[in-house]
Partner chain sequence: MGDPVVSVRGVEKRFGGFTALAGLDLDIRAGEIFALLGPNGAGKTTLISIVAGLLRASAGTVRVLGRDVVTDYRYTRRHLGLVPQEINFDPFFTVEEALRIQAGYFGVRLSEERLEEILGALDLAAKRHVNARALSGGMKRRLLIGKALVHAPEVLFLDEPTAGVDVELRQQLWRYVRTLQGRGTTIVLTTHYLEEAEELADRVGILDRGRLLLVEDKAEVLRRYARKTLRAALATPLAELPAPLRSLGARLEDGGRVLSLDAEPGESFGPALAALAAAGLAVQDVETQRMRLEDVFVTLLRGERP
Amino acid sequence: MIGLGLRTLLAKEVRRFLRVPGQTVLSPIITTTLYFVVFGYSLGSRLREVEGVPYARFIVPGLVTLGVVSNAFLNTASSMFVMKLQGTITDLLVSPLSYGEVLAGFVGAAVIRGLTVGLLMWAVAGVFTGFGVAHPLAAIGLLLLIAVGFSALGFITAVWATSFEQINFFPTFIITPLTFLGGVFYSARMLSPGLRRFTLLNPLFYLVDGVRHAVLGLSDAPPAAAVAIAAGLCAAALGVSYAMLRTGYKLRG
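Structure for the listed sequence, which is one chain, in the form predicted together with its partner chain:
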């Protein structure tokens, strides 16, 4: 049973990103479509297959993962941070919503945005490369975990941050580089042993690889590693978010 309070917060957060669909939904789709067209389609037609899959098809899971990760993160991070700046966070802080409900409202809306963007990206790519998915349930389950984990991470960042600079730091300097270096555009098997060892230290590599396994049925690492990392991230980030709300860290002086 979801109470009216949580439903209100969830609906408000979803409306917030739907009011500016160009920014929140369309722009990530266009960006990824461009990646896809440039790297996958035009260059890809000259590249060989990767592990028996056409290159254009090979990069789809990584791009979708990147879309889910950054949209989930940005939705909580920007919404929470703007509420802090505008002072509208007061409306929530004086309300009887429980800490869990506040967290569920923010994370829920961010997950909806992340998965919507991911789905639309997959659909756009599907037009070029086909819609086949090896393990649909695993793909949805894993992307859901990833979306929850990164939206909670966005929540933590926004509660902690005092400037937009700090909000942008995480996606620009950590998430995007780690995802790109995490095998969105190549298989770790193609790398020299040195680079390969470096890649294996990157947690985003396992997430991209896990999604690729679910979508294409091929992987560099055991798929269980992706599930473990995504679940671990969820547990840790949700735990820290909840603790922040409960102790009033930064939010209640």
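One more: the block was the form predicted together with its partner chain; return the form predicted alone.
If you are looking for partners or other molecules, they are not here, because only the chain is given.
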């Protein structure tokens, strides 16, 4: 059973990002559509196919993963940091909500935003490349784990950060570059041995590759690796987030 307090917090957080749909939902969809059009069709005219799949279709899972990761992270990071900055997080911590319910409210709303953006991006791309999905349940499950993990990372970042610059540092200089270097626009098999070894050290490569396997049925790495990394990320990030709430790290006083 979901308590009234948790439902109220979840609804409040969802309404928060729905108040500015142009910024929170439409903007990432437009940006990703531009990536799809520019890379999918300009490079697609040269590459044609990657591992037997049309290039424009090959890049869709990576772009969807990027949208889910970015939006899940930014939702909790921005919401939590603003509440901390304004001091209203203290009111939430002294409310009858448990620490688990507070965390579930923030993470749940971020997951809804991340998956909504990912679904809409997949729908836009599907108009051009088709809507077929090789393993629908695997795709939903893996994207859900990814959204939970990165929303919890956003929560951790917001609690730790002291400025908006620190909030933006992670998606700009860590998450987005690692995602783009994680096989969004190419297969690891296309790389030289040295670059391939470098790519295999990138944990986001396995997440992108796992989603590509679920959507297209092909992969460069064992699909189980993506599940293990996503599940490990969820467990670690949720554990740290809960500990921060419980101890009041940078939240009280």
